[in-house]
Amino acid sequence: MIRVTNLRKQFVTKHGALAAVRGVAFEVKEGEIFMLLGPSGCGKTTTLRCIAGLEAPDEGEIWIGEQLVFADRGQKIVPVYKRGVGMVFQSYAIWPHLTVFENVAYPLVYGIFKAPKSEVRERVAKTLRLVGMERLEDRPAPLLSGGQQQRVALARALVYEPKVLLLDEPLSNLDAKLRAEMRVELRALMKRLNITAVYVTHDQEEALVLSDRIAVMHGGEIKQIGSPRDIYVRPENDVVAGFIGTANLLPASISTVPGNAREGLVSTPIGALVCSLPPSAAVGQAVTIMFRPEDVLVSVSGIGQSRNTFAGIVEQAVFVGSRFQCVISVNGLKIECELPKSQVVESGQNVAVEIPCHAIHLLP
């Protein structure tokens, strides 16, 4: 449905060009989420202009269905108003001098998807429903909360039933509980419509809750793909690992691989583990592994006979509501960790800290 290929684009300022996007690639399957997901800065939304034609690439291609809308070096540039994507902005820009009905309408009454006044009020009516706005249409704009804004803004998006759906960080002006429930409710309508969407946020929950794939971006370019569990539990860089959740990463090196086994040793600051290794582990090679907090196991009744245990002090503990959150020294290097709610411990305390092999990943 959406299709990039070897995006480029450049930024020149006060102190030369600065290279926001570098060969970006990727596509987008016909009624898939599909997650741009970064720090500020990573050339995510500028890859997003770039796709609705709100920003004019350097090189690269962009075809949207069987449309090519943007060809190479500006071969070919397709205007924004004949591209038939919507598009939904972190701000929402609503016309503040409307109400609900004129702001969702104003695509139907102006411009290129102009439709016949007797199908504007049937079309509206029918994508206020879908949002849930259906008994606000005569309130004015200035009236309605955050989380109406946006219902709002989608709805407009949605009227003139666009072939792609653009999001630019739609939910980030939301408190933290609207913007919750906000994911769910965005990712079940867009999967009942079967609409195709590419969405930008730096949220990290944010992209794991509704998208179907990732894309990590980094310094212009994408860094992973994947689905949301494969970019979680196997992150193929650092750059990934540190940014999707809280991970544990520690510089090793391998230092036994057995013949026949898939288990080897690797030497870390906090001493020897036991994990799984890939074929083509050698000793000696340096690598980083990681492990998220969540899989650390703690014991305050002594280190036992399990592997990969070692002796640690808590060095903070803060609860969070739901669990635990911990920082515990072992070896002299910090080690995060979340216990359950249930399991109260102390700073100044003595524990084992056990990291179980399956959760161990090595990382070139």
The other form holds:
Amino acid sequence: MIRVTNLRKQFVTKHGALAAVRGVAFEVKEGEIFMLLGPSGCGKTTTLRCIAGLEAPDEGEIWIGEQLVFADRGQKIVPVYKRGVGMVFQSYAIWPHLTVFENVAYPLVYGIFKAPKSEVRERVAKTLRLVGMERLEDRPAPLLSGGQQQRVALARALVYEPKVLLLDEPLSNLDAKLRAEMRVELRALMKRLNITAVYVTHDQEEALVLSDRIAVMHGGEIKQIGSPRDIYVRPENDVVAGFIGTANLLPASISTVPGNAREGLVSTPIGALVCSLPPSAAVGQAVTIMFRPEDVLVSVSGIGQSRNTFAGIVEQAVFVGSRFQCVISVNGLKIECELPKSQVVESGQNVAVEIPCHAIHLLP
Amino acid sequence: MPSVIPFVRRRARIATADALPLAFSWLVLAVVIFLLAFVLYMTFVPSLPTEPGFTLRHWSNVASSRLLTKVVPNTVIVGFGTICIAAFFALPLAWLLNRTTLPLRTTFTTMIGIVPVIPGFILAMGWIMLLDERIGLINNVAANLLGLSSLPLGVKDTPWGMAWVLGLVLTPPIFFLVAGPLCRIDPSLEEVAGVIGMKQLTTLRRVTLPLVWPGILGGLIYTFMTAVSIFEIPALLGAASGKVPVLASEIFYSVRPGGPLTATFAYGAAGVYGTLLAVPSLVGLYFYLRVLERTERYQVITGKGYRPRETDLGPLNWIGIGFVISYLVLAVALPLLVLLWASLMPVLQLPSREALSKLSFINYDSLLEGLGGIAVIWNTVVLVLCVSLLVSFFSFMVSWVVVRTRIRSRKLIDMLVMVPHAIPSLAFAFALAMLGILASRWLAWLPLSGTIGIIVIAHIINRMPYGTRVMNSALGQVHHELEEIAQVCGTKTPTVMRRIILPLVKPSVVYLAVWTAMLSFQEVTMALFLSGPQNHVLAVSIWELWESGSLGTAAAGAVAMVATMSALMFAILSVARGPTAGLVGRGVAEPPVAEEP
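Would you mind giving the form predicted in complex with its partner chain, to go alongside the form predicted on its own above?
Full assembly next; the chain just shown is listed first.
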């Protein structure tokens, strides 16, 4: 439904050229919710604006549906108003001089999505029902709350039934509770309408909950594309591992590669670890190992005979309600881990830390 | 000019969406550039460009004895005298109304803001009636008291008299130029002075003044530029009779002979004088921009929220209020009152019981006829409406390009549109007049010379710098996503402008239209320069009535004009309540141009 290849865009500022997007490529299938996730300044919003036509890329091709909307360094460029996408901005961009009805009806009254007069009222009402705003039609826009503005912005983007919906951090201005509700509601709505969506966010939880696939961006490049579970469980590099969830990252080198067994030995600053190795592994190769805090096992009963177990001292233990978040010092290195709330630990306590073999991932 | 735009070679990729506003912007700028080039060109042709050949004669004639011994010295005296008078009033006013606890400060500030709406030549007329050696009321009173036949102190036929009236007229620009930085001085800077034990007066002298002097200097340079390029006030006060010629009057009478000075056309000479006026103005503008840069470097303005420290004058409040009121009396009340009095008298005389018995409306009865009939009223209405609408329209388009697009030439456009602010309006009027003459010879079908249209063009050029400042700040406040989402929703730029942006900036547009109409209504230099038998407007008619000696009728016209303006202003303000009225209030109190050159 959407195809982007080798997208490049740089901005010329007073201090020289700044490459915002450097060779981004991805494809979004029909009905898929595709997430561009990354820290601020990673080029995700610029990528989205290029798809919408609000920025002209320097290079690359963009297809929306069967239509080539940008190609060949701007030789072929379809203007914004002809691209037929729906869009929701972070600021909502609700026109303050119009009422809710007038805001949502605008695309149907002027421009290329113009509908017969008789249909406008009905279609606007239908869309407002869809987002749960049917009673507020005549309210002036400045009198809406943040959540209501967000719904109106969504209704305005959906009213002309675009095939593609572009969302630029639509939930980031809402308070935490409302945001959590809206995530679920938004996903259900988009799935019900079978709409193809590109969604930009810096909130990893939002990305995990809402999307079918995630592209993690960093420094203008896509670092990994995959399903939420793939991205979380099998990050391909340290940038992705570090950005999604909390990760313990240790520099390591491979010390033993067994003949036919898949488990080998790596040496790390906290000691030797047993873990599964890819077929390409070679002795002496430098790697980074990653494991999630929730996979670390902590016991107070002393070091047993289990593998990958080390002695450590609890440096910090924070109770966050559902669990304890701890920092444990092992051989002078800080390891983050999570403990069930039933397992009470105190700082200064001596503990045994086990990093299960299956929880360890090797990153290049 | 402040900085040169580095030209980056890159394929122009102007989206079709921007083509419309860009086309309108370059239309205006092309006229500006063309007219300036034309002024220079005129200095090298013998007479009209219809005649062949080039000459440097006009430039070599500059060294003529008359110019060097009379015109330039007079112009310099007028310029510096104006600065002295204006600074004498503006600097204390700025301090009193911004940094003290004087009562009624807001009202006074708004009143000073309204002064520029009152036509300068009307104030000059008032002052002539007050201080003329023969007919001046004050002179007569003083002479009676001292037992003299006449008092040798007059406002007429001396550059100092011109400086006095110009100074009163140009006090508001300096006031607002200084008020800006004065309001924004970080009080902690002054508090430090308090801590180390300086007295208040010492603080003012040693800390406050050095901090605002860039603003003061900028204001003074700007005032000098403006003062030497105003024609009508010096003309009334002695330049027209040829006794005190200044550069502005030289230009005028070179192109419009008929005064006692020149009986022949001297287009080339006028071009040279125009260039002579424009060059110091550009130099002044350059220094002014430098000063502005330094103001930023001084970091007087900090973003933190604070109130400037205000001095409580205590019992001295009365002196402060007295000073403010005396300025308003001298600049507005006294000249207007004497005009009102003169308009009710068959012959100007001192108020007395005998005079009161002669009060009559006879001057008003013949007013319409004297002004030139209904045609003049019609011309004025057409002029004011066209200028107001077109300035708003073109300012919107230019500001759209500057603020809302990323076209590479937008900074250049923004700078070029400011040029008419530095070039004397007379230079533009001169170029337009020449074009009008040429057009009537070569393109007879083009109605330019002697039409109301040529005055409209002159006024538009003159008001564009101010208009774009207002629109720049208005459009800058509209978030770009409001416009972008409208494009995503399937509408093109013209629709987005009409349905989204224009309604959002409506208060600013209305304010700009009203203010432009006011200033176009009272403008006389260009309108007079470009006037022919068919295109007289109200201000020109009053001026000519005065010149022809019909003082009473002229005074009646002036009173009618000021009354019309006040009535219109209050009517518009009460109709357009809410944000527009607030904006007009604020805009009058602090014109945007005062902030930027």
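Rigid core (definition): largest C-alpha set, two forms, superposition within 1.5 Å. All values derive from a computational prediction rather than experimental measurement. Numbering follows the first chain given and starts at 1.
Superposition on the rigid core between the two forms places the CA atom of L193 less than 2 Å from its counterpart. After superposing the rigid core, the Cα of P96 is displaced by 2 Å or more between the two forms.
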